[in-house]
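Single chain ahead, written as structure tokens, the form predicted alone.
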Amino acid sequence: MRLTNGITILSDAVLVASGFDLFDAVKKEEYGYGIYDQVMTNADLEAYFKTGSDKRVTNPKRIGFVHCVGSRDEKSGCRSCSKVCCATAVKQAIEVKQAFPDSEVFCFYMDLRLFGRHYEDIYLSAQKDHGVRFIRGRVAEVSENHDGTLLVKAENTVAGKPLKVTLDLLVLMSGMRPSVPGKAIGDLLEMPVEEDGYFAVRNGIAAGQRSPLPGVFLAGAATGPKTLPETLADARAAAMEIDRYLTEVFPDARNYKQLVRERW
């Protein structure tokens, strides 16, 4: 195997754990990211929670979250769910309320996908204990008022009515996309990819960590959006698959690891 820096490595198995990139919210021009000062992404807000510093966050009184930005969106080139956005939005909405107790927080969503253990409890707590308002409906347009606040136009599909909300801050929940550096690795190894841009696996149920290529294995978001627990489980499963594969390659060797060391 020849790496992108020109170094050649001899190996019997390769594990590709290329991670993911966040969807570039600039591509959703109707949401105003990179256009209006008071629009940020989930990654930007997470950085604010860690550092406590962001010029866009100045004691906001009304904050909105837009789910599924770049996910489940044919125009954005991704029909699939990114899995983590709903739970992240609920978590961040609670954290915003804790940081700014007098603020109003709105979450605009198509439908909530909170499949993890206790995730539903956190969602209920966000409403009951923190007063987060969840509005079922996709945001259609974001514009800026003369005072720098944002005018958000959406539709409440439960009530069947359009609505307008003025916000001080809008957070876009950017979804997962295939890793660009990962694509370079895939091109190097001539790995097959599926329609969504993620690497193909031999069998999504029985061999989800095996590439169709012999000796090439996959873990984490290399094969699609994954939560952190799923990524950890994937890594353990990939290690077991590699162990099984090397045992198959060296059936006469009691300890293939020793055999590999002897090669060097």
Given for the second form:
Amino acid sequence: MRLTNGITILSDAVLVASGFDLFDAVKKEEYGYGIYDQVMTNADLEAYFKTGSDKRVTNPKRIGFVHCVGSRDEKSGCRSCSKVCCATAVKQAIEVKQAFPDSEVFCFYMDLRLFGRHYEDIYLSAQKDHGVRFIRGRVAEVSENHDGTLLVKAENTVAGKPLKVTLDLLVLMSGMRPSVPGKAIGDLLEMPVEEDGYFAVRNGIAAGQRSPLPGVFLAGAATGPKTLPETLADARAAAMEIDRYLTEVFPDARNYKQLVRERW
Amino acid sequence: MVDFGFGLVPSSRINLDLFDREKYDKLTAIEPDARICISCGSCTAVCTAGQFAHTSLREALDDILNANPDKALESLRSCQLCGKCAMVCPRGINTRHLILSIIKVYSGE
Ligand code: SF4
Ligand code: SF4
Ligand code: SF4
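If the one shown is the form predicted alone, what is the structure of the form predicted in complex with the partner chain?
Shown next: the complete complex, the earlier chain at its head.
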């Protein structure tokens, strides 16, 4: 293996942790990212919270969050759920309410997938303590008014009626996509990829960190959308799997490991 | 303003721009639980009055948020405050009190 700094490494095991790319929201043209001024993504909003400046965020009164942008959407080439964006949307909705207490915040969702520990508590708190409004229905299209505000159209599928609302800011929850640079590494190693574009694993339950190629291990979003705790657990599991592999397949390595342990 | 193909009759569409925030704030001030409904529909399914006349707390809460409070009042008109809905609500909402508060705020009684 040759690293980018020119160093060549000979190894018995390789761990591919190539992560994910954020879905390019420009592709969902009907939401107007890159076309209308007041549309931003989850990543843009996160950057705003960090830097405190974004020309789109000027004391907005009505803010909408669109769940599942580029996820659960075969039209944009992705059937799967990105797992983290529901929780992120609820978290960001609360943060927006905290930053602009006078504002009204709407989350447009198809399902709220808040499966992790405490996630449901955050959802309850968003409703109860922050008055975030959750509307079941995918945003269908967005248009810009002359004054720069946005007209958003969806169906409220609970009420069974089409709905429109004028917003000052729309935040798109862009989902996870297989990493393009990761794919290049995969091509070099000739790693099998599944239909969804993520790397195949040997066995999704019993060997989730092993690729079908001997000696090649995988961790994190290289094998599909993962939450942060899942990624950390995956990383630990991969390290242990590699340890086991080296011990079993290269018994000679034992002495080396013994030495490492003694010096730890 | 763009009409955006929204020429439907008002009763079959939702226009959130017409939402009365002041009244809703008044409701949630006396009844914060109004916000935590998850539209599960349990209250409507078990409603004793619902067997005889259309009654639905779930719909009423949704209609208030959808800027249609008159329809909300309509959905609660036949409620007899039996309290069965409170027994099934997964969010633990004090439904009877909520129903009374809705009527108080939105019908001005
Ligand atoms: S986590 Fe939520 S917003 Fe993200 S893709 Fe899944 S359902 Fe959609
Ligand atoms: S309290 Fe009213 S809404 Fe609730 S179950 Fe009884 S009649 Fe129905
Ligand atoms: S039972 Fe409770 S949570 Fe379910 S729809 Fe009725 S009020 Fe809402």
